[in-house]
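Form predicted on its own, single chain, as structure tokens, below.
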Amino acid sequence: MRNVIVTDPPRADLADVDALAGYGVATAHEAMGRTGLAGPHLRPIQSGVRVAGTAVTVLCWPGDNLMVHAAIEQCRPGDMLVVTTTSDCVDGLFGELFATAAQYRGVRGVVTSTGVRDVAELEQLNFPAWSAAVHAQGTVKATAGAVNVPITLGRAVVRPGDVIVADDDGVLCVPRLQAGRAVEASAARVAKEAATRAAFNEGQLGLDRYGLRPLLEQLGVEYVAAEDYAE
């Protein structure tokens, strides 16, 4: 690993970022062809929050949050801190003081494969966080890492400037160069779902709307009366 702090990486356009925040994780994920999810282990400490921002990536050593301090200097309004470690770690790498410093610089939230702590204070600050754990275990500041380099966050590869979308459903990474297309695809999916919702409200079944009856027949699924099945 090269110990670097990369300054001023290109970022996705904030208009696209904000649009994706409105669509949310599930819609954008489906619209992108079911790609980009970080995985089910990253959960929000709060509920009812939907946010998106441009990634400032942080690679730390386990139990060491030195590079988070370095990363905050590189943050600007509209960013999301995305923190991981070189090997598994659930120590509380991020807490209230980091959130205070990050919020001053316009950071919209944090996503980390580690643990967070000071949960009550983070909620009071309205600073959203997604993490693999909540853990009060403290950390040191001793080992060099990297800022604004490509990292692996669960199942997703995150590059600086990519769009991070996070809500109650989890965390999604939209590559920077695909953000505009993801917005268009998400809008199309929302329109399609609205039409489907209207049809369901009028009593149409998914079996018919999606043309699934022939598939059931093809798969050998039979309709059998209860009295016949009992025999």
The other form holds:
6 protein chains.
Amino acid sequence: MRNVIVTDPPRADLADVDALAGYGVATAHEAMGRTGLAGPHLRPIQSGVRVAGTAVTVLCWPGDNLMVHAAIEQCRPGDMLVVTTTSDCVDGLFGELFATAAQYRGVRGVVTSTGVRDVAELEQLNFPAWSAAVHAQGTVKATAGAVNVPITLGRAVVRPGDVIVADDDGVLCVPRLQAGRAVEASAARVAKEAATRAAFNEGQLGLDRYGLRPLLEQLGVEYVAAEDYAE
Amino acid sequence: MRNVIVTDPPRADLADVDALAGYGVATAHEAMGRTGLAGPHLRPIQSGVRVAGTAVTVLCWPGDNLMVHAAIEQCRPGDMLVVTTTSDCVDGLFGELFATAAQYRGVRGVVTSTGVRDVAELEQLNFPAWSAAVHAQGTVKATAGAVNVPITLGRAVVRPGDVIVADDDGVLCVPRLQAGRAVEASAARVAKEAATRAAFNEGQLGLDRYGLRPLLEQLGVEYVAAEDYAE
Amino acid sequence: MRNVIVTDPPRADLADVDALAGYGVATAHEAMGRTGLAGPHLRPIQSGVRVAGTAVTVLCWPGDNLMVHAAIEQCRPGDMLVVTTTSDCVDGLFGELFATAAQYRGVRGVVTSTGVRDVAELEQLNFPAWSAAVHAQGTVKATAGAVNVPITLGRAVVRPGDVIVADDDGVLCVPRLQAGRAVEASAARVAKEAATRAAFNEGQLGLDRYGLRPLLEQLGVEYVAAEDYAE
Amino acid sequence: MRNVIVTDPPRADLADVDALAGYGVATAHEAMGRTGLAGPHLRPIQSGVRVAGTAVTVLCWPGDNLMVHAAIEQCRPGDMLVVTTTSDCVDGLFGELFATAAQYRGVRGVVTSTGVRDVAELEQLNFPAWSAAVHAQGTVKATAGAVNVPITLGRAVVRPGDVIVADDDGVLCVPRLQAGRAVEASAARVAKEAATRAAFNEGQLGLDRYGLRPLLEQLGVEYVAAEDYAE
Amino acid sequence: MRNVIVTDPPRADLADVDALAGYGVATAHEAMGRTGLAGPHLRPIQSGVRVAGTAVTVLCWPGDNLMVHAAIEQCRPGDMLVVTTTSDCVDGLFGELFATAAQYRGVRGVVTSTGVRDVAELEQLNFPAWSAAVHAQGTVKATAGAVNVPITLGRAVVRPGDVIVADDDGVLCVPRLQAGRAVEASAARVAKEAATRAAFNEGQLGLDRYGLRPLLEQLGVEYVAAEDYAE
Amino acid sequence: MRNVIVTDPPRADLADVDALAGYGVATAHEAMGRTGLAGPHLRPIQSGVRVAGTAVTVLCWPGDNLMVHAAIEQCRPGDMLVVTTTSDCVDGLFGELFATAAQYRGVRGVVTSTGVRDVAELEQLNFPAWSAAVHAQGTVKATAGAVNVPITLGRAVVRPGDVIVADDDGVLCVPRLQAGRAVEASAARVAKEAATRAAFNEGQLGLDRYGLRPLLEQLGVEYVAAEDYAE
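To complete the pair, please output the form predicted in complex with a further copy of the same chain; the form predicted on its own was given just before.
First the chain shown before, then all remaining chains and molecules of the complex.
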């Protein structure tokens, strides 16, 4: 690992970021061709929050939050902190004091593959968090790491300045240079889904709307009346 | 796997189904001789909902929700969708659009060994869901499966038309032909528990109510004062 | 295992216990030199509750809650039930009827490495619970165990009379003889954190407050402008 | 649970059983339309053993091996013991003494969703075992269960008399009434695979042998030279 | 955590230690009333090794092996290193160089809740290891911990000088002061098992040897012929 | 996901690849500053094999091995197949027939975040495999994916042409452009370790060799005689 703090990485445009927050994780993920999810192990500590921001990435040693301190200084309004460790760790690397310092700099929330703590206090601060665990376990400040380098967050690769979208459905990374396209594709998807929703509300079936009956037939799926079916 | 869509399976009587919803998972499970639970890995996305319905079972390929589309057409008022895959999969096979189509047909909720997504929207629709994960990951419609065949859901076997009871305590399957007996046994258990609750509220001990003191003695359990006990 | 029920173990002073409840898990854990946590696998079934009590420990056989009945009789006002099994078990060893009997004796809550059930009812009773799972699975009363012997609860060792602190951040065990010191150290930590919070609210950085810049330098962490950084 | 010991269930024909042992788990699974696997969590304690037998099913209470004793009496030459519990349990329910008694009756091995112990001794006895864990944890004989009733073993349902095939690739259940067809289909598959193996050994590609190039094109998969590809 | 290195703790008698190595994990665990196991998550990297030694305990910070260096100096012939961390960590805290240094001091093996690495080299050195993982991940030497203090190792509490027995069935801790009794009880158990083994080899059933038939009847377990049994 | 098959990506120099195979995973990982490991969940199916090759990356849909067929055509002598899926999947995506075709093209082994099957046959072919599971579960060929695009493999990012080193300690990715430096740094590390090994074989302690005594003192670690230590 190169122990660096990269300063002033280019960020995605906040207009795109805010638009993606409006669309949410599931829509933007679909719009990007079903890519970018961190995975189901990262869960929100709160309910009903949908947020997006530009990633400030932090790579810590397990049990050590030194580099989060270094990262706070690099934050700007509109950022999201994205914290991971060099190997698996569920300690409470992030809590209320960090949230206080981060909010001062306009940070919108934190996403971490580790644990968080002070969850009652974080909710009072309206500082949203997504994490792999809730754990009060404290950490030290002893070992080097990196800030604003590319990291893996579950199955996603996050680069500084990428867009992080997070809501009740999980955490998504939209690469900075694809943010504009993701907004457009999300808008198109939302329009299409609205039409589908309306049709479903009137009783249309997905089988018909998506033309799936010929596919079922081609795949050899048979309809059998229950009285004719033997296990 | 036989790729079939079984139509019009016999369902449990909705009067029994609704009675079981009133009793809830823990009571009906006990009343059935402690059987029928799917296991603790299936959790509700909402809180405080208790529901029961007749199972429409769906067996999908991992990463593929084609057969859920086929299953929707087979649903009737009072049904619950029960979705699993041929091997482990936590993708978001079920979301808001499916819920919309299912609600139109009177479906009461979904239970799945996979993931769900659009959880904020599902809550707005009052469409309850129990799942092994929340994951925005999208799916394809490419591979055959089956509808209304027997499936395993954790430790439970679910057949079409069986009663699915689900609440904050998890998911229970009551076989269709045992539904009537389960209602009766649940009623008896509730009466017995009410008496126990009243006794406990007046200070009686389980040791006395259930006559456990002789058993402790027979098992050789000794009472030792703290000052006489050495680890 | 020695099958004993130890009676009247000395308890931590309830004044200390209540003081620790006020400080909460994360603060008391830090104050004790970052020790005493059970681990992130024990989660509350409710939200926003912070409680502390003196441990009545229960060691059961998997699938068997006989010794919980024996333990209830040993409880006093201010106690917390701490239930584990001789090997891994996520069955619903604890539910509403136990909570009723425990509340009658002034028990403040339950912490268990197993599952709990009747979670809706437990919330109505305002009887808080922390557990490794929610599972309706019922249990038998057939096999001996022990009450008020030392047990392991995740990474923590819990002895009867120790202080159990539990909140949204998890479960902490403060050894009985350290309770007074833990209260003092917690008070000191709270004061220090208040000062830090105030400083962070005015924009000070942890890097400066904790004097971390020389450490970063000593560890060889370099600052690199984004345009000069190649992966 | 109905607490029964079902005697003399019909078994699959041992000629079919032995033929399936010859084909192994992966081949027979494919031949059956990709069904019947218990799942990857059941692993062999030994290496290089391929065996098949007729299932004697055992449903125990967690931490309790009483019903295994009852099951041994029901065993005949050619049987496999298939042991599970009513809820998750990794205790060492099966060890050397059981293997000794089972071998006396001609049992060919054991498959269990629990733990096994005495693995060095089991290997010396040439008594193969597949389990979810190795754990020395001892068990009691205190709670009722069932023998030769249908059970779930991971994703598979096992009925008494079904064929259990087990090797380094895992554990497969072939329903008794499908054993003959499974043998035939396995033979056909082996012949087809031999031809494919020969072709691959001469350099043919799966893309050509299975005619997949048009599918790739239809799915929109493009070939791009590395120098023209930007992430 | 008190950061101490405790020197010269009393050790269990090596004669007892060696006797327990002869009996192995499963037998000694049973002889101790089914206590002392660390749990099924600790697995050997080698096969067929049975060893026992006196515990030198090591408590490290996650990702940090500083205290293992300190522990080596405290080792004597006949010891086993028992390494854990203050919170979950699967990094490779122990490898070939440590094994070399430990062997020089007569250490018999290592047991750790973390990962190990250099497993091929450890096998060449005939230095046995039990761990929760194999992971090449390297560690730092930056944070304090403790040597020869009581630690939890899974469900077991290990104190310095306790007997660690380890073989293919897992890892057992026998408290120092109980070592003599454990040897005696193991001998008795082995004798009893030899008689049972002989009886089983002649066809006796556990049902008869342990007198279980009345228990089955008392528990209401019924025998039903297969043709009379309906699911 | 862009559905592409990237042809002829530049590969690391095979001289470097072979040198890294000689050093092994743990050494090369350390030499690279403790980076590049996939994580402890990827385990070898065989024992004692150490291999390295250039990555041909494959991104499949869960339950679908279509793109592995496409990838085989892109392989050259010296390559390693690196297979993952868009979301978690432990099906047996790779088995003996693929190994046959891959060996024909000079492929040295496979590394996959999914399952493998035919493990007995793979060992006979001397085709080494590292995977997250062994599972006989078969797959379909229905959904698009990608070949030779960057993928995440646990915590590592793998790009086509990177060096994959794999042995009993796990799986390492060395970026193509760092391969030369990794060889040099590994050689230096091996020399240093040889000196340390020799010193340890003569009784030197790590405390002295690495100069750790002052650090212990600075961290406040105290030496306490056992008789003076109270828990």
